Amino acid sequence: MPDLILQGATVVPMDGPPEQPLGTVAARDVRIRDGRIAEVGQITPTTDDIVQSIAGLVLAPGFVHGHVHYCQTLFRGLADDLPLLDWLVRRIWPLEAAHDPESTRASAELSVAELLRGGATAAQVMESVHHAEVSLEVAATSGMTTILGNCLMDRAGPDVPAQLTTTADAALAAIEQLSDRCRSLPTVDYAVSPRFVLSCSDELSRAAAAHAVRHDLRIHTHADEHPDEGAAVRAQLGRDAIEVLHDQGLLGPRTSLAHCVHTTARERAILVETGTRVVHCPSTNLKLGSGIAPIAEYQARGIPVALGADGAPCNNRLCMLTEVRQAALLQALSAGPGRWPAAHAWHAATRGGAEVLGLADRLGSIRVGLRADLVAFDLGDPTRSLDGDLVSRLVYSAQRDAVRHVWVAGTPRVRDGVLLDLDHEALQRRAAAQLRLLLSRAGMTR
């Protein structure tokens, strides 16, 4: 295959040191050879290479999502205006329960388009109890970067639907099932990956974090996301969750944990003393009533954070430039401005996911070596200003329809704004499709 050079844009190659994330900013060249940055600079094309000029826009590494929910985006908007028990209790566990495989892979194809279509290129997915195979499937064949984990609950409660639990042996059994598969994969990864500390007995905990440390896996998990789950968690195990967690061995730098909006100062303590890594979900701790994360305090005590919108029923949206200005305008609000400025949240959805995730060896940054997952932006709308820093543009103006061209390892995927290789209206009707029959499986109207 000849080599691709993108032409004549203004690269934020996010390869700086920390204090300075976004590297040098300058109208640059790329070479793209074999689906990886081959060159950086100005490059003179020769005969065999195919050159598109993308002068004018912004080129970046492409967005990586921290954390979302394959599974519930057939449920976006069907789950408003609840806080977080309640939201799970009435609406998310339901309707998880009455998945079954097609609705779940209507569910992640209409993920993967979503995301394509708003610049990411990789992604950390919890998917359900049951029927993560098929989201596992979808994801291997989105070309994506996918660290994917099926949601380990093996304690039941009248609250939890029966479906929707395991015993410890079959949560075991179906970590080893998709772990083995994933080997054989090579753009998807597998975490252990257990709901929340509520969700899982002792003894599936302890397993799963042996499991994770004899096979060098990832681990993902929910933690300190409301204060009614705080409360909860105190109330039946008399600490708190990541004192919990840390107990049973699944934290470390192996592990993110999303949200941590409602930590204490031990639990501070822990997450710097171990290693372990936030993913912060601005939007959803919003809707849900949770809070605000103290990110820019995560960041000044060295604790990685990454960003990601969770899920379609608590955010609505899975676009990672909404979740990049309200993540900035949060930390304004919260910490005062300045102490979390826009190039740090727009390392989060890049390069600092990548390094959340253990991908800055793959991605996350335009560096010779690395997959080619590039977005090219148009600032060009006077709405997001004539003039001004660049990078305060991407985060405080844009919006999704800036996204004109995405490249996932070096293969276009959006181009002028629409999805290349997905039918997005044939997405949508079989969505629809599968979503009256979930909600009769379920015995809801809506």
Ligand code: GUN
Given for the second form:
Amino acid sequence: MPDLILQGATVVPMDGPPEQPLGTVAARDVRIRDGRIAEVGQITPTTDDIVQSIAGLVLAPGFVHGHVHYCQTLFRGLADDLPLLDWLVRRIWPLEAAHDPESTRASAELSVAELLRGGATAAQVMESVHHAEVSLEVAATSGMTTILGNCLMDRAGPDVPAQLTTTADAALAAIEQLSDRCRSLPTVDYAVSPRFVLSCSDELSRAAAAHAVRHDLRIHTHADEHPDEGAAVRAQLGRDAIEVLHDQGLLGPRTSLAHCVHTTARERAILVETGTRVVHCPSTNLKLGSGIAPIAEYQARGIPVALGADGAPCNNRLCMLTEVRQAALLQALSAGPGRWPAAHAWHAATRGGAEVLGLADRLGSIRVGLRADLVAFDLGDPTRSLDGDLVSRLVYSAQRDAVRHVWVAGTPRVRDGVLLDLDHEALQRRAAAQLRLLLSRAGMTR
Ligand code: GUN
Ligand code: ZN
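Which structure goes with the form predicted in complex with the ligand, now that we have seen the form predicted on its own?
Then the entire complex follows, led off by the chain already shown.
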């Protein structure tokens, strides 16, 4: 394979120190060899190289999507205007319970298409209790670096469909099987994924934590998302969620907690002590009425933060540019303008996300040796072409149509805003048919 040289873009390398996370922004060429970044600078091509001029565009690392549910993408628009617990009980759990392998596949394929089109090239994915092996297959085929797990739910109750709970033993067997499968996949890592404290017995949580330690696996769960959830955790377990997770052995530098909107001082101290990471999902926190997470404070205390859209039915976009902007705007409101500057939001969406997920030695910045997961943004639209700080234009002004080209490990996946190698209309037709079947299995009209 000849090398590919991307020539003449303004490169935002994301390789600087914490106080200057963007690194040196400058016009540069990037050489890609065997899927990796081989050289960054003024490059004189040889006759063997393929050269693509991207002068006038801004080249940045692909987004690292810190928290998403591929299995929920099919449910977009089917669970609006509800707070978290009602959203789960009345809509999401019955819908997830009705998934079969083919509806799961359609949902995962739609997700990958949307993520790639929006410039995300890596993702952490929490799947449903069943059929996660199908999503795993879709993730592996996508080429995106993916951390994925089947969610664990063994606490049955009147609110949880019977098809969506398993015994602790069955959940542990599924962990074994899927984590084994991931070992042979170069781009997919397994994450032990308790759904949230309310879904898992103490026995399963402790056994899952022990399995993660034994096999050096990541852990991914939801915590402290909504006040009603917090009240239920305290009523049932007598403590706050992060205290429970800590006691169960589920926290540490390999753990990421989605949301962390309502943490107490004690819980924040535990996050710091254990090195646990946070995935901020600002749009979902607004839509479910959950609240605004104290991200500026987390960052000030050294708690690493990533960004994610969460599921399509609680957002209803899977767009990292949306989350970057939303995150910056919300911290301006809650912490004050300038307390969490735009560059921090961009960092959380790229290199910071890679750090949270333990992937920073593979991707997340434009550095020699890392995967060539890259996005070329076109900021030339008249609504955003005024001179100004580049990161401000990316964070506050850019919309999804600014994503012009995307490469995953050096392979072009989006060109001129169009997904390559994908019949989008056929996928949408298949997904619509699968949704009809799923709704009929769920006994729902819409
Ligand atoms: N808490 C437990 N499960 C979920 C989920 O699927 N989505 C969100 N946003 N929060 C959760
Ligand atoms: Zn979630």
